[in-house]
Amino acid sequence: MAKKKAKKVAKTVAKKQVKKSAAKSTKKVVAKKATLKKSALKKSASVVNITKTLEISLIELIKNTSAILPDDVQKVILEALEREEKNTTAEYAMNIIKANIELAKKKSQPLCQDTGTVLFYVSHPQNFDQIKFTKEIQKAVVKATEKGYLRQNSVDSLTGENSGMNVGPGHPSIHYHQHNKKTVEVKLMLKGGGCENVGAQYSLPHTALDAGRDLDGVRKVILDAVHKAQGKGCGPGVLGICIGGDRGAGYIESKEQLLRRLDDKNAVASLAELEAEIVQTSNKLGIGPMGFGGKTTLLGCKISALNRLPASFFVSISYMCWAFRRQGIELSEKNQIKKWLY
């Protein structure tokens, strides 16, 4: 009997221990699930915060680009103002430009009513989600338009309809480049319609201008484009030029030349010399600010060259007005603005 009782007690104790152990195990599982859930929520909240920060950073980039000229551009404009003869129409035009720059910065409002085509250039490391980033850029453009930093500028080419949001096929225009840095850099250019309309592309040789397939021929067609643009592109302007490439690549590269600082120097000696010569010669043509005459027709000229087919020799020219709206930011890991690039 004593043995049976002992066995019964042992079984009861064992059952209690199993139940106790199971309860403990269940508590651990529940606690672990709760911790994982909490961690997932934290991670989700963190992702949401980082995404929201990116939107804020992009809107700030758009706002500043629209309202404030970069230092290198302002410096050249002020130097040009000093060169113009006193009490001339050219000096008057340059003083209006100066006043416009100061007023836009003070009021944080667009420098020009035409906030132009919105062009983004994004440099990023490996394993970067371009699709996701594109969606964030589009959201930022919509918000910036709602806030008045951008004019409602993008229309359907077939119907002429304007959605009012600045988003549609090809707009904003976004260009991605992978680089070796770990950081993400976003450059923005706002290019007005007036200066876009006087861009040009030449195919050499150009018989009418006696322009052959050499740098002298390139110089002749560039100066022809400057002459034809007088008074139309809201001068004084800046030229971005590509020698070579195909028709499409040449135009893209010519616009990317406008991302260079005006005070930089071309690494290719022959192109550096040509850049300086184009500015000097253009400023002797007497076209001047807004085509009113004077000593300042161009503020700068930036040239690059791409390989081409033997059968083709294109010179692509992008013109930028004095309201040279170009800015850039470097983002931190949390998508805050770490540094302004211009």
Given for the second form:
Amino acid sequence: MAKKKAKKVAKTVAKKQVKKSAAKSTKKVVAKKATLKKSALKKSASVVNITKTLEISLIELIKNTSAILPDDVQKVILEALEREEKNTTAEYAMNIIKANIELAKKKSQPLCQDTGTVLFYVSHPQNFDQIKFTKEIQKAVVKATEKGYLRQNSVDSLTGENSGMNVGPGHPSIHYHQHNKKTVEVKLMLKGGGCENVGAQYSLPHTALDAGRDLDGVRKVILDAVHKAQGKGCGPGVLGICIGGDRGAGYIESKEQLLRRLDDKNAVASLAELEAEIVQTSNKLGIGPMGFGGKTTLLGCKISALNRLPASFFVSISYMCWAFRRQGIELSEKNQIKKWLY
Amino acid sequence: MKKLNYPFTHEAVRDLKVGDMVLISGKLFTGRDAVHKRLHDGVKPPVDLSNQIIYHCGPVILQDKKTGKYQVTAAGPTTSIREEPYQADVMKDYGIVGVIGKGGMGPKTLAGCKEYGCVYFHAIGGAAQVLAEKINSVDAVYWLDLGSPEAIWELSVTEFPVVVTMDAHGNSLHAKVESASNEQLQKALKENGH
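Cool, the form predicted alone is there; where's the form predicted in complex with the partner chain?
Every component of the complex follows; first up is the chain already shown.
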């Protein structure tokens, strides 16, 4: 089914291209004749152009997200490199990471070969066509995969077949939010499988960790998750955490916490304090870059809370590797990139 | 910085110790989840793996539409622990001298390293561009039916940078860091932060 869907998208892409070139040549003829139809055709051509521009903008977003780390992430990585002792494997790892960031940017190629789950977060005004926008995103993902900005990363869970186009049930993952602004903002996160695999969800109380239903209990399960993630998640990493919610909402919210800039400050004082403490304590564990041992285990931690049922108390943890690929764009009325968001 | 050059031998690999930073030149064969499962299921490898190194990696590969030539555009390691059930048997059955991956492996693989004279090399996770630059050519591909990231890609590399984190003498950096960090964790759990 995934393959069928992906094929369908590819077909639609091809069809549209034929249509577009047909529209272009028709336009030329009509222009010569200068008939009354001219303005009507112009309008449809401009719709085609706006759609084409959207595709170009989305591909540009994917390309940059895959190749260039945002400034706030680069900053904390360079600080981590400075902290490590000289001539250790930890320093060696951080130096290769630094070189990799520079090289990927220079070559405009994927920073990491695992271009991950392709997660789009779209904020839009009223009267916005989500179905149409979803199709445009899918088309852009197919093209970005063909260009090598994304790896062929989408596998049918039942047959094991790889559609080769990154489109299928659940792929790409798109989250829509309506906002009060008039503009459309598209954020993108590429989250690799290694770090996704070390995500965790705890249910409090947790007897083995002596973790109760309070912020200290939350602290304990987070530290346990950091310890268990060692080596596997491509550390030093960043945590996105949600306290509360149901199991599904908790994980979604924990990922959305990763959309926050690393240098922002949590408006809830107790959470701001907990975020800082988790980073500080984790860095004392000595796990270090790649789990080689060293001073930096975490680069950041972002926490939010959702309401919960009296019977439930979940702590959902999403781990992001150092290759923290997220970017965002604000679109102009003509779907050009008006502004980069990170 | 040590060097390991092709053709690889079990003797050369036994000289390496945990913590050694090594530059590997020669041949690598990628192989990850599906390859290990298939080998473990008893399917013979499509190429002789004796004295070779398996790289846990699912690269981004582009194929030139005109010439049909493959090019690696990104090639960092994938998490190795998923191959823990299979790796020691692959060492025994096919005579490999080492594996490259990330995150380290468990006691079964460590015992396999000691018994069959193998080493676990840790490449820097996520460093797909730095590592892809060390790949000179894609020489062949096998089992492409598993999908591009899961296929066996035969690669020629020059000075491919890795760190020995499990050696052929029973030492594992991962076991050491795990136990030291666990001590620190237990301390932190006893503190009452709030």
